[in-house]
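Listed next as structure tokens is one chain, alone, in the form predicted alone.
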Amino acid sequence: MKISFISPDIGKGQANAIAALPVFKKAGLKNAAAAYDKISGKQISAAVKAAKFDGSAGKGFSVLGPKGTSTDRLYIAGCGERDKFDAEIFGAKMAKAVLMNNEPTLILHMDGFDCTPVDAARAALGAVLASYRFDNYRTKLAKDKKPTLKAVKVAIENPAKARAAYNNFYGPVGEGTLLARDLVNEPANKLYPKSYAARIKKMEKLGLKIEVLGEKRMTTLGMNALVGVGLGSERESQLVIMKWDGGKKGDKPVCLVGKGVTFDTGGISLKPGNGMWDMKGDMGGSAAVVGAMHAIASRKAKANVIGIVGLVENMPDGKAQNPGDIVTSMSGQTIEVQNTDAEGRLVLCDALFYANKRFKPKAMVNLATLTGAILVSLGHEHAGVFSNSDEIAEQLAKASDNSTEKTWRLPLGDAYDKLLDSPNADMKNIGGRLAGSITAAQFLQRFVGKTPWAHIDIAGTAWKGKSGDVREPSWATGFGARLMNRWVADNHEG
């Protein structure tokens, strides 16, 4: 998708394109709306009267585009109250509704009415989150069934500061976004633990500095919790590592640590066979990790931050570990494997370690489609957060309330980390049917010391079957990398 930002004169760079113009309720026509009224000798006009039209927000109407002009068409979109407009949601709504529509262009009118560049730069990253299409493995799709929609304009008074909003933070942002839903949706037979890792080394063109760990270097390191998860799996698990150094030299970094099983069959206390393809995606945490780092280099964040992911594939075998299995992590803790299909933790237990002993960084984030429970808590609406930290936990509060991605605080405590206690290891790595996705945040908790630290549970948020959100037309959402960004940017630069 390209994306301009443009002078709103109605007369310069609108020709082959569908114009959306922005109606609030109750004000009338004004700005382009009112331009192109005057010009086409108040057909506009006429039209909203006949339609009983007055901008409440989900209605609109289309016409010709008038004689003067070389708009091929407007939209006149009701808006609703001028204080409830959202840019994002805006852009994303008239990106949606053409993207098949045959028009090659889309104008976004955000002039005249008090929209800042920041607010162009969200609509022109609405309009690309919501035209993204998965597509990559349909050889049959017919003509009508195609996206039409190549470029989106943004029209502002202001089209150079716009721009730079957008290329120096929103756009990146919008790519990584991409980037991480192009993973979750990819196949386990074409995205496995060596094949992901080689995509993620190809960003060091980027400036990031990757380095990429095998079984052999891991098991020397004593990583057994996450090789462990591996063993039944024909595809050797890698921790790939991911470096940038955009902060003062010297400076502690934050560390951004993510789940990445490639195909979680449950291993040998396996899943049932109905609905297990979507496992494809339980990798939704690292996906959002990398969607990050590649956001983060991008734009040139002014921060140090690595990004960490275990990639391993779960599957059962001869060679798999059962329950009842006692492994020790790097930590040096041992952990009782009661069950075969908590893997998520065991990787993210040797992970966080290693980030912690390695970088010793300032604080560490976790993602992870950890625990089914954490859609009983929270559904598909907010992912879960739990922190060792108030700070942190604030701190990403706002960066949910700031990058859209919805999150709520969970509790951690005493009586929750009993439930992990063993009569035959240091833990289990279940805590029973209650409370699952406290007591697995409670396992990792047992693995950070005292860093300051926040895990995140996506497993509601990183795909889903349907989504009232506009900017969320695929499967997979790329939760989390909108909001490791925001986090980065409004904590750790500068």
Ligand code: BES
Contents of the next structure:
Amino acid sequence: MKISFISPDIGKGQANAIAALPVFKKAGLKNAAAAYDKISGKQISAAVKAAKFDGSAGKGFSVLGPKGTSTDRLYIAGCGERDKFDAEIFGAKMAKAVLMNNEPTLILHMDGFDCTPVDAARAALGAVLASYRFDNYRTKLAKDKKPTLKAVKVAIENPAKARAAYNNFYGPVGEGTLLARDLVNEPANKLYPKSYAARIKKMEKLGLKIEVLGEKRMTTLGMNALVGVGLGSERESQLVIMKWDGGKKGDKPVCLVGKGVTFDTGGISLKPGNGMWDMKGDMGGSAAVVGAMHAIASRKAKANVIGIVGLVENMPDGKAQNPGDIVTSMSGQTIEVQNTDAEGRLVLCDALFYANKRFKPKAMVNLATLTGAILVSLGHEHAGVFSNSDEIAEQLAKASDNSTEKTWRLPLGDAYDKLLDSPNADMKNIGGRLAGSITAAQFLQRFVGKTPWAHIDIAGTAWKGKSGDVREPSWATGFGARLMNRWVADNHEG
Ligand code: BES
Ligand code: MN
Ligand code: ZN
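The structure above corresponds to the form predicted alone; please provide the structure of the form predicted together with the named molecule.
Full complex below, order starting with the chain above.
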């Protein structure tokens, strides 16, 4: 989607465009709507009257070929009370409504009603998020099912300020989220550890330094927990490290770590076949990290940030590990793999330990589609946050409020940690039937030492069958990229 910011030019109007005019509840025709009304010789107020329209949220109508202007159509959008108006949702709803309307251009009129530059930028972001599609593999898509909308222009009194807010923040947020969605939507025959690593490597052009470690190197480093998960796969596991050095030289970085299981069959502890296809999204945590790094690099964030993703495919095979196998992790701690389907924690424990040891970060956050249990607790609405630091937990709660990606903190504690004890090794990789998301988090905590750390379980939010949010039109949501970008921006820059 081509995004631009323009001064309102209601006089001439724009050919091949639809202009969306927000009207607030019982406020009458003001701003751009009033201007169009005047030009068209009261055509709009006549239509308002005929439609018995009072600006209630969710109500609206089109005026085709308004007189006195070359704009194809106006959409008079009821926006409810001014103080409840959300520019991002407005942009999203309008884009969705006109996506296939044979109009290449949508003009969002954010002029005339004390809309801030940030809100104008957020209106554009809403349009970007809502018009996302994953159509790459659809060769037979009917013409009327293909989006026709190509450009969104946001009309505002001070377009330069809004443009700056967009280019410096909200544009990169949109791109990062769309990238994360693309990665999660990709099927596992297209996106597997090596092809995924190659795709990340392309982000070097943004100024990121990128290293890729293969199985040989990881084995030398002692990452037997991570490498063990990929043993049953024909695809070689990869660890990818993305470095963004935008902060002061020598300042400790923050690390973002992601679970990148490109497909999770469960391994020898095989999952039931029904609905297994959605395990192509089991790399959602890594996608959030890659999307966040993309945003951070694109906006040239003044922070030192390291992104690390562990990419593996979990398959059953003669070479796969068996339940009961004992592996020695890079930390030296041994793990009894009682269930090969609890593989995400095995990938993350080595990735987290490596991140901590090599980069000595001031804080670490990992994201993972880690447990089905988090869906039982929080459904598709909130991601679960677990942390050894109240400070980070609070920062994440604020970042969540500021980024619209919802999270909820859950507890950690010694009694839960005990559930991982094993008679055969330092720990087992499952904690039993109860508190499954918490015991998974306890497992990770055993590998982060004293470093302030949080784990975000996004198994319920990385994809949704059907989202109630217009900004989430596809199966994959891209959840986490925006949240992490916001967390870095609010706590680790400048
Ligand atoms: N990738 C799954 C978790 C998952 C489930 C993500 C549903 C998204 C939707 C993870 O690897 C897994 O299989 N976890 C097991 C853990 C269990 C064996 C302790 C689970 O949640 O059942
Ligand atoms: Mn699994
Ligand atoms: Zn998994």
